[in-house]
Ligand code: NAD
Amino acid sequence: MEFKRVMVAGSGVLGSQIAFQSAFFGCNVSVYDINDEAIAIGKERITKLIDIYAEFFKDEAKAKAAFDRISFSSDLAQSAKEIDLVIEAVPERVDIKQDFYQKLSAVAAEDVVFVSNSSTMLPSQFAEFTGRPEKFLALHFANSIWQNNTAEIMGHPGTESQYVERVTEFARSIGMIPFVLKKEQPGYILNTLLVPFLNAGLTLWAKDIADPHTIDKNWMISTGSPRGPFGILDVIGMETPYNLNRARAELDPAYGVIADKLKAEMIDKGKMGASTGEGFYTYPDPEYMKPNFLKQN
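Taking the sequence provided, give its structure as one chain in the form predicted alone.
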């Protein structure tokens, strides 16, 4: 049985992309967020994706039709009506996710499958709160999913194999390349590699070893990479790295230093990344993409 009626919970940067990607490939999508203000911001994000998808796929009509297949609501019960699959993309905090799954399980039909797009947390952390642990697993997307079209699929010990297979087929059906992990791993494949790299850059910044542009420039010249850690952080946005470092600060105060600096110098000043026009760089024409960036010392 195909998943054709999808609810995306959370209309942030990645939630918006997941919703549009699903709609672009033919799904009817219900976007849920916590209040009307969040919905309005999410709708604005999704509206901007029309032109991006039209240009990338060279199909303006299909991009416009995708938007018409998306509905928006801050009413959880309404959003969860007549759906096959829920993709959770709420903030990276255990308490928020646990509370969401408890409320969702009370209003979603028993046969609805739940998946989490959590970047670093494990399905087993939330399975008992879903009311359907056998139908619960992780489905993780990379940012700019129309281009970076990987889908990492990870069950927990109680996930039934049929749902891993169905979610894998769903990922293929919306244009993704699925990677099924054999067992649970915090960060899957992508973030197991990426997060330590980004935190290494943030640590250099937090300790005032070097400024973000110098760190990026060094990495880009040394490796030939198109972006350094701070260019990548701008794409991700500041909320997720802040939440991850704040959570880790309970075990290691060094992460708290990073979280505090992100909050004071970026979040509190509205520098949330590329999506807001300013992060460590200004957009849409960031310094690291200019021809002379790597030639300056």
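Please read all numbers here as calculations on a predicted model, not as lab measurements. What we label the rigid core is the largest C-alpha set whose atoms superpose within 1.5 Å from one form to the other. Residue numbers count along the first chain shown, from 1. Compared with the form predicted together with this ligand:
In this comparison between the two forms, the rigid parts meet at a hinge, and the single option from 71, 243, 103, 189 located at it is 189. For the chain modelled as two rigid parts, C-alpha superpositions between the two forms yield a turn of the smaller part by 21°.
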The other form holds:
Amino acid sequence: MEFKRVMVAGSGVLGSQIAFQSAFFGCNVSVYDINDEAIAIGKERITKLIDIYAEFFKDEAKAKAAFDRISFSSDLAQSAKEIDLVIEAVPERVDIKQDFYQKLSAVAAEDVVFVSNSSTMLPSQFAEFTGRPEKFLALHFANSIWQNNTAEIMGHPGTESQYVERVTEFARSIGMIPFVLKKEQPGYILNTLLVPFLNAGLTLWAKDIADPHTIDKNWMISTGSPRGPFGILDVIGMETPYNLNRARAELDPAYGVIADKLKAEMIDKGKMGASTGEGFYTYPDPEYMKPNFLKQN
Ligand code: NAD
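Show the form predicted together with this ligand, please, because up to now only the form predicted alone has appeared in this conversation.
Every chain and every other molecule in the complex is listed next, the one we just looked at coming first.
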């Protein structure tokens, strides 16, 4: 059976995009958030996506129709009525997610499948709270879902394979390219590769071995990649790498040096990345995209 009625829990950065993407590809979507204020903010976020989808897919009518397929509620039982699938995109905190799954399992019908969009946690951390461990797995999207359309799919040891298959089909049906992992892995495929890569760049910078533009230029010329670690960091924004390195500093002070430098030289100066007009580069025309960048040093 296809999933056509989807509840998205959390209407933040990713939840709003997942809701719109699902509606754009024909699902009826109920968006749940914690209270009416959060719903109002989520609705505003989702409204802004109409233009983005209209332009990206060159189809204004379809983008407007997508918005009309989305309903909003801060009443969990109401949101969870007559749905096939719940996509959880609530904050990246174990206590919040556990509490959410417990409450959701009490109101969602038995046959509803739950998936988590968590970037760093594993489905096995939450399976026992879902009341349906065999119908629970991770479905992880990337930011700017309409263009960065990967969907990483990862079960825990108790997930039944038929649900992995159905979620994979669902991901395809909403325009994603699915990647099914054979086992649980923190960070999936993408972040297992990306996080150490970005941190290697940040380490070279924090140790004052080379400056960000030099590091990127070397990487780009040597490998033919369109961006180096600092160009990528600008797209992600400074918040996530700062939080990650700050948290890891408890285990290794070298991460603290990176966090301190990110704070002093970027965050405190308002250089939060591409979305704010300045990060390691200035936008909209970052130096690394200019033809001369790769021609000289
Ligand atoms: P966010 O902070 O932008 O949004 C979280 C939303 O959840 C908010 O609207 C908040 O009001 C709501 N919320 C808070 N408590 C809640 C509760 N108890 N029940 C329901 N909703 C609640 O966060 P985000 O960046 O969208 O991240 C959400 C999830 O998506 C996380 O698990 C994160 O790891 C994952 N994710 C984020 C990104 C990203 O680039 N931001 C990328 C991939 C995956």
